[in-house]
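Quick heads-up: it's one chain on its own, the form predicted on its own, in structure tokens.
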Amino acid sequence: MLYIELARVYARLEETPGKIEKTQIIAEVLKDADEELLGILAGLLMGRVFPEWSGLELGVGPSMLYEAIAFVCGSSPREVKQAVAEAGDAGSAAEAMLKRKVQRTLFSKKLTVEEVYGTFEKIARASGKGSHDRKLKLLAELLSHAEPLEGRYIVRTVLGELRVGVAEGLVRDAIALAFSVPSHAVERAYMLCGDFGKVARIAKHAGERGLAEVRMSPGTPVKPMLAQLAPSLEKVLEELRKAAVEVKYDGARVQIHKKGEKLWIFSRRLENVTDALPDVAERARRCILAEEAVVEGEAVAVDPETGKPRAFQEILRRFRRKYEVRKMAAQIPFEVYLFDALYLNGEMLIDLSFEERRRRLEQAVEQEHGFELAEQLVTSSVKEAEGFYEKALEMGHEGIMLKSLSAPYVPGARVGYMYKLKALMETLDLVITGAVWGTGKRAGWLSSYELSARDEDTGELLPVGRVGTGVTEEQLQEFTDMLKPLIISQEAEEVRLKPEVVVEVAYQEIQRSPNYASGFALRFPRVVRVREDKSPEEADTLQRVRELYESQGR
């Protein structure tokens, strides 16, 4: 397929509004694509080359795409700045600027879409000494054989905008569509396996029998399951009669998988973090008495001498970590406490009970210190859970977890049946999407950051707010240090940002508002922390923000 056909396929879905239509668009697509074809097309209709668990990304930001712009074009990578803000978009910009190129280059060829692919991959394998250079000479390479269209998405892709409004329940449904498979049974096979261009072919040559057999596997992260804010204890309980109460751990979440002498661990992005964590995957390898498992739980940083839980940002400390492992792991040491599991020596275990999963998990795992199965009390009584509830905030956890006792594992869910109780306010995962340059005291610094959630259905980052209190100058520098490679835009003081960080957000209300596109604003809002440990497309949503606003005052 000539990547030309796929960006006039982007161009169509861009000039589309309604979800009917986009996803018919999708499907026609998909269904005349080839095996090889499939296996990429589905992931790049949303802007996503690689699977998130692949380990894989670009390592691209908007100056070396620039300078890449700069030298197919001939001009300089100041001037492509200055084009990106009049344009306000990086894609439309290079478009702009393919169509004032004077010469093509000699041995110019159409570009296909597996070419494009292939050259991706390149891009991202990349690493070491002269990366930069080889990085720039393969996307160089990719814009000189580019058509101006071609560009504009070759960019948005690179940039993560692809900007075409399809995210994943579009993509679900037109492979439901195309290949006549239930859209349920799409779900469940790519909640499991993680990989739509897979699900695609699957659904293509075994339809929705072969959907059915798609089985979780050790080495291949599955989505979490999530859980809802609790309205209240009392709630709670009357709801499902008799709970899980469990401590809420202040750390930050982990899927280990093993088969054999293979260890794996996942972050809750899904990121293969096992190198950086060697405590953790030698007392795994020991603890895990199943030759096959995919267990769940939480990695907490503790302080030695008082036995509370160290700083979040400490435990991303941990999982960033890629020299001297060994000496940051003796500085900060990891407990880590199990809560599920999902797969045990061949057997598939989420359509089983919470009841029966946890069981299973005591079964597999021999414990030792640091190495736990989550504090549990299975009760109906409002006070024990109260009693509990407190004993978890004296240890300096968040709060607890209510979980029913009969219920299945949904991965990548945000179930009905699973709660949890903080001492704080339920907080926001927001994308920092744009920033302004700061004036007197904060000059020189990026402030004042916009903050979107995502739309579930096109995957659009919409603004709920700004937040620019609260923070102090060392903070307004390490943002700054953080945002400034990715200024994709600017116009006066304002930047636009790839966008990359997720932060936690608190606030003191949601309100409605015609001021932001995604029709509410947070009021009073502060940044809690950055969520190093979530990907944009683990932001919130918009529906999320709409049960918030619904729920307050309840």
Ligand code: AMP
Given for the second form:
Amino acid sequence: MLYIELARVYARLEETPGKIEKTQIIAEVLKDADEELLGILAGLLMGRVFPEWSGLELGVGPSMLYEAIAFVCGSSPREVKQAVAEAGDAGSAAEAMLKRKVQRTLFSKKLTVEEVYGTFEKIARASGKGSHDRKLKLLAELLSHAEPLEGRYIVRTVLGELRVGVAEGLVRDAIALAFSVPSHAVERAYMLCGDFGKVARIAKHAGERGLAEVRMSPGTPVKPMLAQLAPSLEKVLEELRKAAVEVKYDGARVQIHKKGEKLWIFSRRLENVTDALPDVAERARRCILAEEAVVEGEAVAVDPETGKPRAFQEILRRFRRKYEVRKMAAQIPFEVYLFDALYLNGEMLIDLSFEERRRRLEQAVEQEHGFELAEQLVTSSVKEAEGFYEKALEMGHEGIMLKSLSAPYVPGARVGYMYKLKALMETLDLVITGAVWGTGKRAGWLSSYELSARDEDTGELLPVGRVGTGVTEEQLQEFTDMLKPLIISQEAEEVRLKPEVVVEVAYQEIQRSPNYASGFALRFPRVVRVREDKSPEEADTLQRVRELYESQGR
Ligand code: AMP
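Output the structure of the form predicted together with the ligand; the preceding block shows the form predicted on its own.
Below is the whole assembly, all chains and molecules, this chain first.
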């Protein structure tokens, strides 16, 4: 398929606001696509080049991109920046610049989708010494063959801001429409294998039955089931009647997979972090008795001297560590508290009740200190649950989880099977999409960060407020270092940023507001921490902001 055809599809999607029409457009593309291409297309249509768990990232920031555009269009990075600021969008700016470019060479070839993807792959794989130049060269070469419209979408894809209003739900529905299978069957298969391309191929060849046969397999991470905010202990117990009440450990979620001698640990983002956590891997090898397993738990960092949980940042430092991992493991030892089993010895457990899954988990694991099952109390009594909650808080935990005993595990979904109750006010994880260059005491620092939530339907990021407080001078420097390479454009002191950094934000209240495109505004927002374990795709959604807004009234 020629890339220009895909670019025209993007343009149509951009002009089409309706969800149904958008779904039809995507379905047509998928229906006509070659087998091989389906895999790539499903991601590209959402503006995603590689699946999260592939470990591949382009690693191209705005400044390298502008350098490439400047090189191809015979201008300077400064001029490109200027053009982006004027157009308000890097893609449109690149398009306009490519239009003005002097005479295209006669040898300029037509780009295919496969070639564009292949170049993206090469860019992602360039690492180590000289990788900057290599990435730049590949990018410039790609853009030099691009027609203006193609340039618009290549640039936006690189920046992670496709702006055509396509999110996962639309691709799911389009696969269903294209190959006449139910949406829920597509959804389930996707959650189990994490690959829309694969799902589309199965839907095409084997229909609904084929999709139903998609199995979890150790080594391929599964999207985790998410928790809902408990309105109150009483309400949840009233709804569930009897619930499993568990300690909510404050660490990072891990999904541990085992297949014979092989062992994998995946983060919440489904990154493979096995090499960074040799101590957890060793314990898992020793304690998981089942030959094959997929289990979930929370990894908590404990201070060996005080026995108290350590800060979240320290946990993440270990997750990201590439060198001297053993030393780090000794400095910041982890304990793991398991809370679910998804697969054991060839059997997928997700459709079983939580009560049964927990029973199987107990059988499959030989517990030892540091590799244990989450502390649990099964009760229907509010009083008992309250006692457990207070005890959990006293021990320094975040709060409790309340789980339905009869519910299945629904990958990737925030259904009312699992509730969390925390002592502190619920926070939001939002994407930083803009900032302002500080003045006076804050000169030279990026401050006042624009916070955005993702609209689940369109994938678009919409601002819900700005945050400046809760940031120390040291953090200002840290944020500036982190955000400066992400600057897409600047107008006066105001910068727009490539959406990459997710922060956890506390606030006093959510208000309705005409000032922001989202329709909501946070009152007195404050940065709690950077959520390096979350990608912008995983940040909280606008739908969740609305949910929290509505729950305030209660
Ligand atoms: P939150 O990240 O605030 O939405 O809370 C849900 C997270 O709590 C899960 O993704 C887990 O990482 C974590 N967690 C801690 N303890 C438990 C537990 N006993 N059961 C389930 N999740 C837990």
